[in-house]
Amino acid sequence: MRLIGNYLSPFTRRVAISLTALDIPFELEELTPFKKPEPVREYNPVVRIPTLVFDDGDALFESHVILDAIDQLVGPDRALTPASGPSRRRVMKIAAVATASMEKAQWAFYEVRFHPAEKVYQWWIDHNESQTIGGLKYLDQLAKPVRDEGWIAGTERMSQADISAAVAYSFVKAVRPELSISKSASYLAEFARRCEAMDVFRAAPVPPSLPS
């Protein structure tokens, strides 16, 4: 398998921890289409990351649905997501939360990555990253009982609700330092901190500047 993508995007993270957590190997292209999009248009109509390509050459675009297909692979005892009940509707809803909180967080990132100065509309940046705020501070209570050990959606062993909400923290600490989100979501910084400490974590590190 590829994955098309790059780890400062939460998206592409969340699926390479996901993919090594679950023993599926694959080779990271490592590219951003605002800078590279045909190798991503190939695959992906609509030029997005991250894009996973199977061995037979058929590929799938969005995380969610990339997710939802290697829980597929790996059958419901390894899956990451519950296949039912109470405990997948869990899990689904605390990932919510931590991709809404990504996709906010860089939805304020570009604002001004990509507009000049005179034309950042800060009004925009405040109102997604109080969506930002919000999310994380959701997933801080969460992670309240559980900073030290066990797992925020009351699972026996890690699931996509650890890892989606572990990445959302460390990307929007990256993105948005200014929110100062170790402090305001303290609890849900230590779990993150001992996630981001595990080998699967390691394995797909988020870079350590941003992009020009």
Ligand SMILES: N[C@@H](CCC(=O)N[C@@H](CS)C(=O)NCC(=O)O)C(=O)O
Second form
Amino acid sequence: MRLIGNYLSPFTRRVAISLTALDIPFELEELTPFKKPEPVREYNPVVRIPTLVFDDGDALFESHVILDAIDQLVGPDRALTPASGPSRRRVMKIAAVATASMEKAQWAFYEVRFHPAEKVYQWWIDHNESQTIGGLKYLDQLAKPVRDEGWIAGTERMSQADISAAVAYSFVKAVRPELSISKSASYLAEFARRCEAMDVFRAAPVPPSLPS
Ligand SMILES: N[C@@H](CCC(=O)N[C@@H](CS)C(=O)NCC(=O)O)C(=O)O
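Please supply the corresponding structure for the form predicted in complex with the named molecule (the preceding block corresponds to the form predicted alone).
Full complex below, order starting with the chain above.
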């Protein structure tokens, strides 16, 4: 399998960490679609990452679709999102808060990254950042009892809720450092630190610097 994307993208990162956690081998084709859109367009008409190309040439995009497909590949005993029942709903709800927080931080980041300084709309940044903070504070309360041990959705092993929550935290910290999220979501910070120390997370590290 070939994963097209990069590890600043939290959506790519949660897919990469999940693939590794499920022992599914893949190669990262590292690129940003803003600078190199063609290899993505070949498989994804909307030209976004992550795009996962299967060995038979088929491809999937949208991280939740990819994650569902790889869960199906390994089967319900190993899947990162439970197949049914209350735990499925809980894992999906927490992962949804995490991905919405990623998305909102990304929109604030894009506002600065893609506009000339005189066209940056501060109200829009503040609006998105307040939603990001709301999401991370929600995750913070869930992380409080499990910051040293256990999993955020109360599952017996790591689930998609854990991966997405930790990835969301690390992404926001990287792209919106001015939010000082380690202070306002300190339990989530501890939980994310624990996750980021795991081999599966370390195999898909957040880049040390932001793109220019
Ligand atoms: N909902 C999508 C979001 C994917 C996304 O926003 N990817 C960004 C990078 S993090 C991207 O490809 N941006 C390029 C663009 O929107 O033109 C998912 O879960 O995969």
